[in-house]
Every structure is written in structure tokens, then in C-alpha cells.
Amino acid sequence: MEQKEKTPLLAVRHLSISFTQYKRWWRREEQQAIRDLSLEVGAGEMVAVVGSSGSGKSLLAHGVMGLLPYNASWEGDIFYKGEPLTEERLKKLRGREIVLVPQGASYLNPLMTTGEQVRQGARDRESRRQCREALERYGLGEETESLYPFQLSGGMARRVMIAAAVQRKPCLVIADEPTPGLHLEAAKRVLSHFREMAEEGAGVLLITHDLELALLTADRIVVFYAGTNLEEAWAGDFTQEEQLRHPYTRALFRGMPKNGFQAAAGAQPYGDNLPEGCVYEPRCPWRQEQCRQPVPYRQLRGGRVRCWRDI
């Protein structure tokens, strides 16, 4: 008997999201930031979006959220749970089930305390309980409760919203680049309860620059490159460099202090200057005339890959 395929926690299908904007003598445009993107996250999975900046992976994880600013336009699919994540399911599941561990600290509440912050205004005795242990879980002390968000460092400010945005335990979270300005402890320490909170069930999308970082903690690795998914593998792919199906990733494993600090030539393309086919040619080694068409995301040795080439 054939065992049913797992039906992925989140599920984002062919998106593409453009901005409008106005140039000179008010001539509109369409510029595309993020174009025919695909992923799954599991129930108990822990994913990494790992990519350079510019190269979509905060506009995904706003695109999922639908927090999206009055400019932008997007197509194609996002599920959640198998069901289609519309505006007015997601209004009922955001802050409850699905929660963002946003980038900047200015997402916290000038006029709130940490405390008040963390228990989303309860004030009865329990929720006092799970606040300090919740910061306590992030290495900070009861003091943190009372403190507000300027009197906080960057470090402290980014541990109260992550401490924050768990407290409900959600189905999903999404992690946008959560451990710029802390030290190596704190960021491991605060990766390893994203981990956790896998293992007991949740979906976890890490969104980081940080490759070595996140090969410490995810189950699967995503590459990221000018606005779409160039390679999906397992992180125990990046044992071995031969093993990684794209040359963009594996000039990302060269590049890691480990393997040499070896920087690949060229820089990432943006906006007006994407090139019509793989986004990737401009730069590749083994670019051909085929690079210059549209390139499928497909199957590879068990991850997945936008290349013409099987390497």
C-alpha cells in the first residue's frame, strides 16, 4: 500500500512579488523583487533561508505574514495547513498560530514595558510566571520587565521579540535574521530554542545570511539569489562541496572561513538589472547558451535545484 505524502505546514508555491514605482516624468514600473519562489516547511521541521542582502528573504517572510507594503503585487500560492492562507484566515492565525520574529527592534511598543510586551497585556499571576521564565529562557533577568524598549541594547531588544512572539507556542514561526548583535553563544544559545521548539512540533523558517550558523540547527537549507530559490538541500549536504547541486551554493560553501574564505568573482544583480534566464549566469563558470532561457526548479539527488547542468 502506498503511504500518503505529508502535507507541509507551509507551503509557498511560484511566488512573485513586484512594487510599483514612479521614475521620471511620473513613468510607472513594475519591478520584480521575488520571482517564481517555491518551499515547504514541516511540522517539526526547521528550514533555512540563507541568501546575501537584497536577495528576498525578509520580502518573503513579509509576503507569508501578508505585511506587505500599499505598493507591492504579488502571484501565486501560500498554503497553511493544506488550505489556501487567504487575508482573512491569516488575520485570525497571525500573532496566534503563525508568529514573526521580525528583523528590526522598532517593532516593539515605545510605550510599553518589556513585561507588559511579553505577556501581550495580561496581567493575572500565570502570565507574569511564563514572562519571567520566557525571558529567563533568553538569558534575561527579571529586571528585563520593567525595563523600556530604549533602555534596552540591540541584543536585548531582539532576545525580548523572540521571547515575545514564542509565548503562545505557535504552529509557525518565522525567524527573520534573528541573531544579528548577538556574540556567538547567545546566537547559538538562541538558535538551539528554535530547534526546540521544532522537536516538539512547530515549523520553524529561519531567514539568516549567517550559512554556518544556520548548518548548526536546520533540517534543510534554502538558497536564496536576486529574488528566487537557486538550490534546496539537506544541511548534511554541506559536508562535501560535491554534493551541493548548484555552483552559487557551492561557491557559498568555499566561501565559509572554514573551507578557505575564497570570494566568488561578480556581485548579485538587482531589480532593472536581473537577466532574463537564470539569474546566476552573469557569474557562473559553466554558463552556456541554455543559461539565458528560463530555468526550472527541479528535482536533484534529493534536494532541489534551478540549473540546466547536473552536477
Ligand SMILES: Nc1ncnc2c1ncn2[C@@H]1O[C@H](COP(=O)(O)OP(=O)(O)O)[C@@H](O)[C@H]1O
Second form
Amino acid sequence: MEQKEKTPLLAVRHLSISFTQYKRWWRREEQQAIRDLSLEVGAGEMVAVVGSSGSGKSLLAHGVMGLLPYNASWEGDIFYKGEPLTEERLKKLRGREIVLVPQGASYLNPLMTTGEQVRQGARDRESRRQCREALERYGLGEETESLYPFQLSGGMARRVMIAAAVQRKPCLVIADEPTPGLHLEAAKRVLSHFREMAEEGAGVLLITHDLELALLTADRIVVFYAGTNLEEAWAGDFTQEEQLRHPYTRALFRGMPKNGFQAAAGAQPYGDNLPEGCVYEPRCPWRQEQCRQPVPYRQLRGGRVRCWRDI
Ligand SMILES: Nc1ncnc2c1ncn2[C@@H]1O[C@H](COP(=O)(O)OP(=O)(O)O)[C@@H](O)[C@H]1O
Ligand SMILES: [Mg+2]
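Same protein, different state: after the form predicted on its own, show the form predicted together with the named molecule.
Up next: the whole complex, starting with the chain shown before.
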């Protein structure tokens, strides 16, 4: 795809994340939650990672931010502006150049007012003005500045978190499910602000389970399933089923309200139940013998797909 000729802002290559868990009789078990995941986000681009619950979306975000839980280990490469994103670089960039809007509203500091969190402690007039402006953008009145997180509704808390994150004019924004708890208009407004950030040159990685919302604003869609990516498509490819490259993406397409909600049978496999080969094989209408082998992620029609067939 075009972006790849330039150095992408963020490049994740062959990322795998595993958890060590202790099971019966203190037996140690490694469970792979993400397997061979690759994606890129260019400057000025909004890429949406779309997948159902448990597909590994938040893990990807936490992996990039260097915020994985203690029992997790990872391998693969993560590059930011062409250089490995080391622990040391992350310490300097996290919360400034690279910002995560985390999933769930519980990340606000319960002891600080909304205004203090958005201003990050600054008290000068300019910071106050910027804070007011940021909150106003998300439809939050002046009175919200003196409220504590417990006094906010879930939707308000989300918007405060987003305002606090974008206040820092980041180069890379990772927004983990920023819209649940918001009604459609508010959700669209939030996404349009992320879109604006991309227009102004930032790279935006939007994480969502809502394909329709993603299609409203993203340039590209990366489809997640059971800890890996099955397809990378342009948003425009979703106008016609035939343009989509993977049977799962096609099933998602048919499951959209405008296409009559035709859900595919079966469920996503997890953790210790992952098939050796294609993770979609058990549900796939086109499965064949070779799908039991690991399937490479390859280029197809200007996008990428993890499927042997050229559908
Ligand atoms: N702390 C953890 N310990 C063990 N497994 C975990 C942990 N966090 C996540 N996982 C596993 O990783 C999978 C992906 O989780 P997550 O990235 O949160 O999914 P999503 O954000 O797509 O809903 C989960 O199904 C779960 O099995
Ligand atoms: Mg999540």
C-alpha cells in the first residue's frame, strides 16, 4: 500500500504476546494471546483495528505502549519513526508524543478534578484557556472542570480522558474503544476529532469492535480475530463484498445492519484452543486441508490477507 514506501510512524512486525499461567498442580502454561501480528500506521493516517471482544486489541495497544502485565512476554519488532521502540524511548515519549486513550473510564485519577487532569497540574492562564477549549470541543461545560471522576457519567469520563490525551498534541494516538457509553452523535463527534488529528499529521490507531463507526472515519481497516490479523483493507473496500479478501471480513460485512445482520455461525476460539493453522478454519465455508498449516500474511489487491485462497 502507498504508505509503506515511506517510513511508517508506527510499524509492528510479527508481534506475539504470551501469558504464563499456573494451572492445576502448579503446572506452568504458556498461553499465546497474540500471534504474528503486523501492522503499520503512517503519519496523517487513521487506521482502525476492528475485532470482537477478546481478539487481542487492548493487548496490542498495551504492547506498543510498553504496558503489558507482569505475566506477559512478547516477541517481534515495534518501530516508531523507523527506530526500535525501546523501553528507554518509551519512557520519554509515553504520555507526550505517544498517547493512549485507554479502554474503560477507570483510568482517571479519583483524587483530581477534571480540570486539573486535563491541565496536568498547570495553573497558568494559557493552560486554563486550553483546558476550557479542549473540554468544550467534547461538549463539556465549564462546570465539569471542578467535578471529580465519581461525579461524572461514564460517557463524560470518556470525553474527559480523550480531552486530556489530545491536549498534549501527540504524534501517535492509540484510542482503545473510545466510543462505548456514548450515543451515536457523541461517538461520531469523538471520532471526527481523531480524524482531525490525523488531518493535522498525527498517526491515529483506533481500536474498536464497531466496524460501521470505524468505516465512517478510518483510512484503513485491520481485521483482528483470535489474536491475529486476518485482513487489511481500505475503508472503501467495504462498499462491496467482492472487494474484501478474507471469508471472516466478508462475514463481518454481511453482519452489518445495512446488510441485514447475517451473522456467521460459530464463535472465536481463545487461548489454549487456538488451531495450529488458520484461526478461522473451524468456521470457514472454504476450508481445505492446507488451512491446518500456518498461513502467511500476504499482499492481495492493494491490501493484505491471511488466507490461501484468492477470493
Ligand atoms: N492479564 C492477562 N492474563 C492472561 N490472559 C490475558 C490477560 N490479558 C488478556 N489476556 C488474554 O488475551 C486475550 C485478548 O485480550 P484483550 O486484548 O483485552 O482483548 P480485546 O481488547 O480485543 O477485547 C483475552 O482473550 C485473554 O485471554
Ligand atoms: Mg479491549
